[in-house]
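What follows is one chain in C-alpha cells, specifically the form predicted alone.
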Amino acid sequence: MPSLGVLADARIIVVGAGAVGSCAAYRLAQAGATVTIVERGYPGGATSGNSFAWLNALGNFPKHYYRLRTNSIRAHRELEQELSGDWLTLNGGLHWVSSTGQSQFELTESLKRLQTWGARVDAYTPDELARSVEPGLSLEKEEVETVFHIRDEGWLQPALMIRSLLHRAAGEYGARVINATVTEMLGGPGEVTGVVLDSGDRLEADVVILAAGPDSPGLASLAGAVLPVETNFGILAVTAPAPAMIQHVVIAPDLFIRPDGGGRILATSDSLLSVPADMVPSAELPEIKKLRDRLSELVPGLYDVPFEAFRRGVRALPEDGYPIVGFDPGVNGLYYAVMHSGITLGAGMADLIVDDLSDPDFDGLAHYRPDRFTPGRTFQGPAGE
C-alpha cells in the first residue's frame, strides 16, 4: 500500500497501547491522523509494563540497527523533554566478565567496535568503581579485572511514558483509547479496513497498525496473513525497599538489576529470562533462590532483604530478531509495528512510523519491511551500513 500522503485525512486504528503502540499513536495524532488505539487490557499493562525496561545499543547488530537503537535513545530524551515527563534515568550502564566467563578479550572487542561508531565507553577498576561510581557493589578484584560504563545506556518507567503519551494524545490531538478485544477484521479478501470488538462494535480506518507485541500474530490471522513472531516468558523480580543504593543498569555475569523506584532493585538473570510459559513465579523456585544468592553477593546491602514481588514478562521475538514494521505484503491496509526491544525502540520508532506513512519516498526502514519473509525470498536478516 503507497504512503498516506497527507495524515490529516488518515484514519488510524493503533492495536496495542504499550511502549511502541503509544509512542506511535501519540506522534500519528500529532501529526494529524485521526487515531483511536484499542487496548484489550490496560495501557503498559503487559508487555512493556512486565519488561526489565533497558535502554541499550549493545549486541552484535549491523551498523544500522546500532544507529537505530543509539538514535531511538536520543528520541526518547527529546519525548520525555517535549511532555514535561520524569521518567527517564539515562546515566549509563555497567558491564564485565568474570574471569571464568566470556573472556575479558571479547568484551573488549565488542566495546571497541561500538565506540569506532561513536559511543562513550569508560574503563573502571573495582576499586575505582566502589568509589567513584556505583559504592553499592561488591567485586572481587580477582574474578573482576575491568568494569565498563557504557554513557549512552539506561532505563526508563514504562507506566508513567505510556500514561503521558496517551494523556497528551487524547487531551491534545484527540485521539481515542478503546478497552476492548479485536476479535475480527473488516474487509475483503486481501484487504483490512477496519476491526470488529468484542462489544460488537465495527470501527473502520484506512490503516490499522498491530502494535499488540506477542499478540500480534493471532490478531494478524485474523486478516489470513502470517506474521513471523514467536513469544519468550521470563521472570523479573522486586526486592521490598532497601538501604543498599543502586544507581545504574548493571549487566552482571547472571545477573541483571537496575533502580526500580521506592528504593527497591529490579533483578533477573539468564536462567529466568526465558522459562516455561507455565511457569509459577515464587521464592522457592530454585532459580529465583540461585538469584537472591548472586544478588546478595554483589550488592551486600541487600543482604537481608526479601524479593517483595515478582513479574511474569512476555515478549515478542520476531524469526529473525529484527523489528518487523510496515505493510504486509499481501494484506492492504494492515501494518505491523512488532519487535523485541520495544522499550529501546519506541521512541524512535514512532518518529520513523510517521514519516513512513506520510512520505511516499520513504526508505528508512528498508531493512524492517515484513516482506522480507516472503516464501522463496532469500534472507539472512537486515544487513549493510
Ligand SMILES: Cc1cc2nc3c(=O)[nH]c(=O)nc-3n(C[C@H](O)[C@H](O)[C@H](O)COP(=O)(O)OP(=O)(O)OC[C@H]3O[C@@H](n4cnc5c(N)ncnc54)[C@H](O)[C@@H]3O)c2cc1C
Contents of the next structure:
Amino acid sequence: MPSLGVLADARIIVVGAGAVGSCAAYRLAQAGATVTIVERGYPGGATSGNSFAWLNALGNFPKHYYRLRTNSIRAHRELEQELSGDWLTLNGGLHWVSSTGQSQFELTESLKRLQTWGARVDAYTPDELARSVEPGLSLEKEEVETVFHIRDEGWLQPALMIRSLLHRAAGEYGARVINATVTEMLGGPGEVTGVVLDSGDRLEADVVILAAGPDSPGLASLAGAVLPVETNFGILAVTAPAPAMIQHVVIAPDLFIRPDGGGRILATSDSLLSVPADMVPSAELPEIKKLRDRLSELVPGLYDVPFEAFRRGVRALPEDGYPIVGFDPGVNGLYYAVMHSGITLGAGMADLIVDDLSDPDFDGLAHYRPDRFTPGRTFQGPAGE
Ligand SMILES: Cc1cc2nc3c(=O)[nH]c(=O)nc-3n(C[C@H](O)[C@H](O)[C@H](O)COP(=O)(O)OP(=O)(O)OC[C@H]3O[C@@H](n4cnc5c(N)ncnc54)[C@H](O)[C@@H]3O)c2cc1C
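Now that the form predicted alone has been shown, please provide the structure of the form predicted together with this ligand.
Every component of the complex follows; first up is the chain already shown.
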C-alpha cells in the first residue's frame, strides 16, 4: 500500500483517462487523495485504445530505464491481481530476426545485456518452437536459426484495465470521473490552482497532473509552460475472429502480432508503427497488403481470414525518448505524467507518482524530471548514460 503522507489532504486533478492517467488516478485515490479525473472523450479511447500494448523492456536502454520498465511489468501483475482483472497476459514474447545480416548480431547482443540484468530468455529452434511453444507459426528453417522467448513480456487489453481502474477508484476510493474538456488553467503567473472545463465549470486543486498523452504540450502551454514532446502516428490491423492459435506476442521481421481477444489477431510492422500523419489505413494500402501477405506466410491458419478493422493511434514522444514526470520547474502545481510506452510504464509509474507526491525527498524519478530540459542546464539524465 502506498504511504498516506500528505496525500490524505491533497486535491488532485488528473487530466486524461488513458493508461497513464487511470493508473495514477487509481493509486492516488487509494492513497487517500481527493482525485478528480477529467476526460474529454471516453476513457481509453485515444492512444491507449489504439496501442499494440506489448509489455516489454527490450531495447538499447540504460539500466535504470530497463529497471523502470521491468518494475512496471511487475506492477501490472500486482494491479491485475488486486483488481481481479482479466486483461493481462504475461506468457513471454517470441523474437527472431533473419539468420543473415547485422540484426541477428544486434538482437543477440541486446539479449545478452538484458540477461546480465536478470532477464529470463530461452532459445528454441524453429522445430522446437512449432512442437512445444507456438504451433500456429510456420518458420522457414533456412531463414530462422533461433527463436528467443523473453519470458517476462506480454500484452494487455487497455480498455479492460482502464475500466477496472476507474470503477474501483470511483466506487471504493471516492474518485470523480468527469466527461469534459479542459480548456484553461486556473491560477496566475507561475502557478496552476485548477482547471476550467468547456462547460465553464471551474475545478480547484493543489496539483493538476497532465496525463493527456499527445495533447499534454497544448495543455501545458495554457499555463505558459513548454513541454518538449513530439507526436508520431502508427497503424494496426485486426483480423476477423479465427481459430488460428497464436498465444504469444511475436516480434518477427516485417510482422508484429499478438492475440486481441475473441480469436482476433492484432498485427502491425516496423513500417506501420511510424507513418505520416495523413496516412489513412485501408486494405488497399500497399503496406497493409504486405502485412497481409506476411501474416499468411507466418500463420498459415490465417490464410483467408480478412482484416476486419484498422486502428490508427498518435503517440506522445518526449524529445529525448524518456518519460517526463514531475512538477514543472517554473509553474507551481503543474505536474506532468507524459511518456512513450505508457502501456508498459503506466502501472509502475503510478506507484512512483504516489511516492513522489507523498515524500518531498523522493528521488526515484530523478532521471525523468521535467527540469532536464531547462535551458542552460547541463543534462545528466538518461540519454547521457
Ligand atoms: C500504434 C501504437 C502502438 C503502440 N504500441 C505500444 C506498445 O506496444 N507498448 C507500449 O508500452 N506502448 C505502446 N504505444 C504507446 C502507448 O500506447 C502510449 O504511450 C500510451 O497509450 C499513452 O497513454 P496516455 O494515458 O499517456 O495517453 P492517452 O491514452 O492518449 O490518454 C490521454 C487522454 O487525455 C485525454 N485528453 C486530451 N486532452 C484533453 C483535455 N483537454 N481535456 C480532457 N481530456 C483530455 C484524451 O482524450 C485521452 O483519453 C503505442 C502507441 C501507438 C500509437
